[in-house]
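Listed next as structure tokens is one chain, alone, in the form predicted alone.
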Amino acid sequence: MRVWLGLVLALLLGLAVAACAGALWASPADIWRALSGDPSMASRLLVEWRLPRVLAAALVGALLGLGGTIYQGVFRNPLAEPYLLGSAGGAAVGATVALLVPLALPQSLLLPVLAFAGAWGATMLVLGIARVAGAVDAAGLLLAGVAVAAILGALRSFLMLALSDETVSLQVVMSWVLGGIQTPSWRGIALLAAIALGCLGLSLLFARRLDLLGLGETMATAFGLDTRRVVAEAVLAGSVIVAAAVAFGGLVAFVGLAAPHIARWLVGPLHKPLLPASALVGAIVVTLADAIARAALPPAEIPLGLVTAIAGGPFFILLLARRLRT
């Protein structure tokens, strides 16, 4: 119980710090005035821009934590990362099209929709390739995902070269690819919160089956589990979760790797408590990382993916060294 209380308090503290952080720091009194309906421009900016972004960062982090936990459970590999199966590459292609191709719909709508469609399409392509090859297991999906991700990365680079006609367009695409929380309206926050709650419920449906997969395919089959079907369904569910995170937050590396590890240290390996704990840890990490991205070099903003990569790279190296020693 103390662990859960500590996680909730850490998230609330992170949200408070992030709400104050920015190119111009706000005090807690400023935040309170803004929430109380103060009509000044500074208060309106806090309510209409900073606070929705802070909440979006927390929700994106929660989605990344859930996706990372599912992938690590499916592949029975603590070094697995949500972007293994090409979902990030597909989302990046969709976002590139939204940013560079003039279409009739507003870009604020096209970006999340096409990013989500690209991530979903990439995952379906990976599953289709694995089925055609007769290798719908963890190793086959992983190999197909690496190949599809490489192809999609090349396609994204080609689209950037072929469709961009000015440096600003390339900068916009690169800033999204390097990670950055999209600041939604309050209606968008409600939608993202509903998506996050739905994804948490979806992931909890796989909790027991992921526990059985952790025993190995032979033992899982002995318990009556259809491992190939469960792997395919769990990968699809994980990709839906990652696609939602990528659609609202760009490509944010290492959070899906680190959050499940930290949560596993706190609550143990069983997935029923591990999934919500990973969501809370991911929310804390992305909330604080986004605050650093906004406040470290004012008035400029550091891409969120760079902040998480700088922190996550050493974490990954430590995990790898620890795994090699065991």
Contents of the next structure:
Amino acid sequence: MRVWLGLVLALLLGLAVAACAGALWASPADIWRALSGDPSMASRLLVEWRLPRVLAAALVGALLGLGGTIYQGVFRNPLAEPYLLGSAGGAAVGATVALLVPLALPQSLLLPVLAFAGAWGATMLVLGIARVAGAVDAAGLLLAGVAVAAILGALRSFLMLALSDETVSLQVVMSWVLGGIQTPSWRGIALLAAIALGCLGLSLLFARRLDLLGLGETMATAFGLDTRRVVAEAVLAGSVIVAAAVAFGGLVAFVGLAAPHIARWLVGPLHKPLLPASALVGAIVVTLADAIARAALPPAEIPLGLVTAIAGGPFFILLLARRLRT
Amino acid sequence: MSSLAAESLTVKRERATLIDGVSLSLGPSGSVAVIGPNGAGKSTLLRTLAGVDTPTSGCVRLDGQDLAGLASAERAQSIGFLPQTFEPHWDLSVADLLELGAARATALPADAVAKAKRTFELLGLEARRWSTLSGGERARVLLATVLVVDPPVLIADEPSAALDIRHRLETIRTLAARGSERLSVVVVHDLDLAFRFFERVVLLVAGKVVADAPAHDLIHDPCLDEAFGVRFERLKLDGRWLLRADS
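For comparison with the form predicted alone, would you give the structure of this protein in the form predicted in complex with the partner chain?
Below: every chain and molecule of the assembly, starting with the one above.
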């Protein structure tokens, strides 16, 4: 119970700090004034731009935490990440098309839809390859995922080179590929919050089955689990969650890796507490990382993906080293 | 009480025949030791009997019903399977493992988990993580996790191989003792333990059942010597027969 209270308090504190942080720092009193309906320009900027952005960062972080936990549960590997299965790479290709190809539909609709189509398509491709190769186990999937991710990365670069001209700026795609929370309207925030809650519910449906999967193929089967089916279904659920995160936050590296780790230290490895805890940790991490992205080098903004990669890369290496030593 | 039957069970993997037309009728109660030289197919036979592996042809019937057609949740509740090696991917606590084991049952007596903890001497160990447990503690935790739902059939694949002699004796004794009321099928490496504690012994060689007899009869059968490729000296000590191998 104390852990949960601590996590919620840490999130509230993180949100408060992030609300103050920016190219122009605001004091907590400024935030309070803005929230209580002050009509000044500074207050309106805070309410219409900064606060939605802060909340969006937290929600994207929660989605990344959930997605990462599912992927680690499926691969039974604490080093697994949504990006390793090609789902983030697929989402990126879909989003690149949405950003660069002039299609009849509005971009705000096209981007999440194509991102999901890309994530799902890439995941199905990975599953298909692993199945044809006769290795639908964790290692086979992981290797197929690495190969597909590499191909998709090349495809995305090619699309960027081939489709850009004077009318569409690569800058938009680049800033998105490097990860950056879009600033949504308050209606957008409501939608994102609903999606995040839905994803939490979806992932909790898998909690017990992911626990059993963690006992190993043999014990999981002996305990009545259809491991193949659970792997396929959980990967699908994971790619829905990753697509949602990618649609709203671009490619943000390492949060999906780090959040479940930190959460596991706090609440243990059973997935029923682990999933919500990972969502909270992810929310805290991305809220703070996004605050750094906005405030570190004013007036410029550092892409969020760079902040998380610089912080998360060493974390990954540390974990890898510890794992290799034991 | 449940009975288990293998009907012309054949398991092939990559062209190799691991189990070759095995038929066995087991239970509804009794302790059965499965013995045989390395590579005889003991583990494969047990995994197939437990429904963890599917046979290439033939079938396993639980109370007359083909395992392949049985809902996996129902199978998990009726057949407890103790694997040869168990290494969870996450560092679960003893309480976590017992919870996962207990979740197999649709309805469980309220005191089932507490009873399993008492039986396997796990009181006070609940919060300990798997990585911190000794070999003997791990064996007891695994037994408790599998047996917390008290399945009518227990299939154990040599879970005591890595244990010291005292824990090994304890584990084998526990497994064999279940045979008085339920069905307990165990791969046993130590022949003396197999003949001493189990009522019935099945000798498996090259995927085939070579002998299947009460323990006190089979111990004198010369097919044992042939199966293991040694000459056994049968020694009588305190009214009990022991085997001493000679090449």
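Just so we're on the same page, rigid core means the largest C-alpha set that superposes within 1.5 Å between forms. If you're wondering where the values come from, they're calculated on a predicted model, not measured in any experiment. Numbering follows the first chain given and starts at 1.
*Asks:* Note yes or no: does the Cα of Ala117 move by 2 Å or more between the two forms after the core is superposed?
*Replies:* Yes: Ala117 shifts by at least 2 Å between the two forms.
*Asks:* Comparing between the two forms on the rigid core, is the C-alpha shift at Gly179 2 Å or larger?
*Replies:* No; that C-alpha moves by less than 2 Å between the two forms.
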